[in-house]
Amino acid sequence: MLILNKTAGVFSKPSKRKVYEFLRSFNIYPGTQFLHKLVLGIETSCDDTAAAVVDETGNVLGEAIHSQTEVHLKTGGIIPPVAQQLHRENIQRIVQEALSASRIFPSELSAIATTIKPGLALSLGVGLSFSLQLVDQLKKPFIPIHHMEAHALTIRLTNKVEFPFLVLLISGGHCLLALVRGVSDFLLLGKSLDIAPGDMLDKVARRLSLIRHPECSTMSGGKAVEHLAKQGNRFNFDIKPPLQRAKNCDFSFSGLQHVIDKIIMQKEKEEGIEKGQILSSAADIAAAVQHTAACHIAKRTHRAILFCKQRNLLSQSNAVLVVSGGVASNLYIRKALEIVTNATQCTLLCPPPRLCTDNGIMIAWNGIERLRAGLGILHNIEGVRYEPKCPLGVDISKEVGEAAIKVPRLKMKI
């Protein structure tokens, strides 16, 4: 395999030996001449390892993924070199898959398409090294992705969506609204300025131990936190949003949870509880929670609506707001950007959920983008590295702070 330089973030030349073996273990026979694009997709950013194969007129023809999910929720949280080793665990095995299912050989791919950037340095590693092997024993070109694009662009595989259009990107490790304009033209309007929704959620569901509750123990935090708030009142706890006196596009999530933390702690000593046992009020915590972030994410997509049709950014009358990210699941916080998109006339898409969350077809699609617009395909990768931390497009997010545009009240009745 290859070594990581881990000061630098570069490998050294790719071992052939392990790729020849792997290549000769497909036991698949040309069927159809494929005479279109054919891109490998490899996603190891995080903790799914997933791969895919998509063809330019958005047909997957095979794809697998292997969650870590399972491991992850026994040791409370993401432990980096614990999700590299699985991701090393796995990844032939899921190329293969993904290849296996497609009934293609990879000689017909036209590409191979891998997330560098941003994301687990652990984690992109792995997937980086296993993918720059197999550009240098197929000689493909290599298109490296950035993980928030291809979820940006992943509505365009699903449905008829032109450019410009306004996206809002919530995940664990996200949380980000860009206005794109071109596959890789992005205006930054607003992104968190310090955790990500979906990092809040699972803190809060750690914190009040929805691991130990019968109807979660097999839940992420966030599926938890969203499944115990139906059965609870938000109104028996009044939080207010984060940042209501900004006039901006920037989100912030460490305060609300730390809101969260200090209520948990004095209801654990009402209750007369120690901490990692279940709260009677748990329902009800979980409903505030997520009613509180809900409406804090409504109103700076809200914002940033009004001030993309204020600057003729976006149309006035057929906008469209794309919603993706692991946290675009969560139905709740769906229904708060509804009622924003109704009041503004825009049109709210969100990809499928297992679209939302991490996958190897975003990445594929993502190099099909790229390859039919001509841009950032690589026929030589030296010098290939990848990037943990890496913004988005130009940021704008200071522009739209001194446009102040003040957001109407809107009743979220949800």
Ligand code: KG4
Given for the second form:
Amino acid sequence: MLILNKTAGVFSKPSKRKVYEFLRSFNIYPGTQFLHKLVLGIETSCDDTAAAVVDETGNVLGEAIHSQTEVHLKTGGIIPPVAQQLHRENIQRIVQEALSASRIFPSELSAIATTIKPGLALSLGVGLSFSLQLVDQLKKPFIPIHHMEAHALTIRLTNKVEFPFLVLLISGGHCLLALVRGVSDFLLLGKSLDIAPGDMLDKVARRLSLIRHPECSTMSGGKAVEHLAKQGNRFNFDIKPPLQRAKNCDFSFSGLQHVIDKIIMQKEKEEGIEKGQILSSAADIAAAVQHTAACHIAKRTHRAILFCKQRNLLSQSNAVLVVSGGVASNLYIRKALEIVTNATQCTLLCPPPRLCTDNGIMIAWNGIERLRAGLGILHNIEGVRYEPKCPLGVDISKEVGEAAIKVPRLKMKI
Ligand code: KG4
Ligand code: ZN
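Now show me the form predicted in complex with the named molecule; what you just gave was the form predicted on its own.
Okay, now the whole complex, with that chain kicking things off.
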């Protein structure tokens, strides 16, 4: 059983749950007034089948996850019908495991929360139809979850962070900057105009055949690039960061990917090797692409901080920047962001790596946040649909661009 306690004081003062368990061991049921609210969260928006039970105070009572990464690494990317089939094969077991680990009766749940947007249609569909059946059987309220909202709010489970704060979500499928003003109150400041940084790093890693590299064969593309970059020299290539002239907070990574493609082709010619073999300059290329991506991400984030401060949307001296998503586990990119937060007197916070990537805990926690705020709790599930595409909050990226804030140059000595 997995129990994560947020407060260290739990040993000196037993939690309500411990009291409840203790009473239950004597067959004494204290009734619901003793219980925290409990939410089961279910996530299937992409390639992870995940579930968790979380209580109102942020205790994770049970968790289970099935990752499809290995399968998709072999096929060179996610094939939606394959992802759907794997979700179908695993969802019941994963939800059962999370519930068993939590040692609660399903009847004790306050609600079931499930990702319904955005994501891969075929994957979202599996989680939603399973959840609706469960909701119907257990007669519990249903809380539909926006996947990005869940990523953004995760930090409030691990740290005491008040609204408003700035969030940067960077992963294989997401790339956005948003101001979080409340549980479901977001201002979208910028997003990727094409692909996400993790997707770009995955494509570069695939083009460099890093899966054949003895040190990287089991790593995701982004992790492989980070690993190899440590052995490389970024100065061997001079690559311009994307969107240098656009004074907004949008991102772009496909141009960078094409530049890297050209460099790889050139190097293959020079080294006289075939596509699919590993270049001797692979580490230098990894270092250069990682540095360019880090500078691009840092600059857009810097502008977002300045914009929010200029408009008094964020505190002048106590602002918080939260970074999450799979790419947030990249320490080089984190250091680039640290340079920005140091220069702007902000605090940089990242959830632990296992909460940065897709998981059931963030969905359950989003359910708790919504339950506490009384937002979006459905007692009638008729007409609930999944939405593969769905923006986050109010899009003010045009206004951000019109402000055309010039970002002071920072030395990116990482
Ligand atoms: O959040 P996540 O698990 O799934 C979604 O994309 O939603 O993120 C996975 C992405 C992949 O593109 C992977 O290559 C990237 O995060 N990633 C990294 C690192 N670890 C995972 N990118 C850069 N550096 C890493 N250390
Ligand atoms: Zn995600």
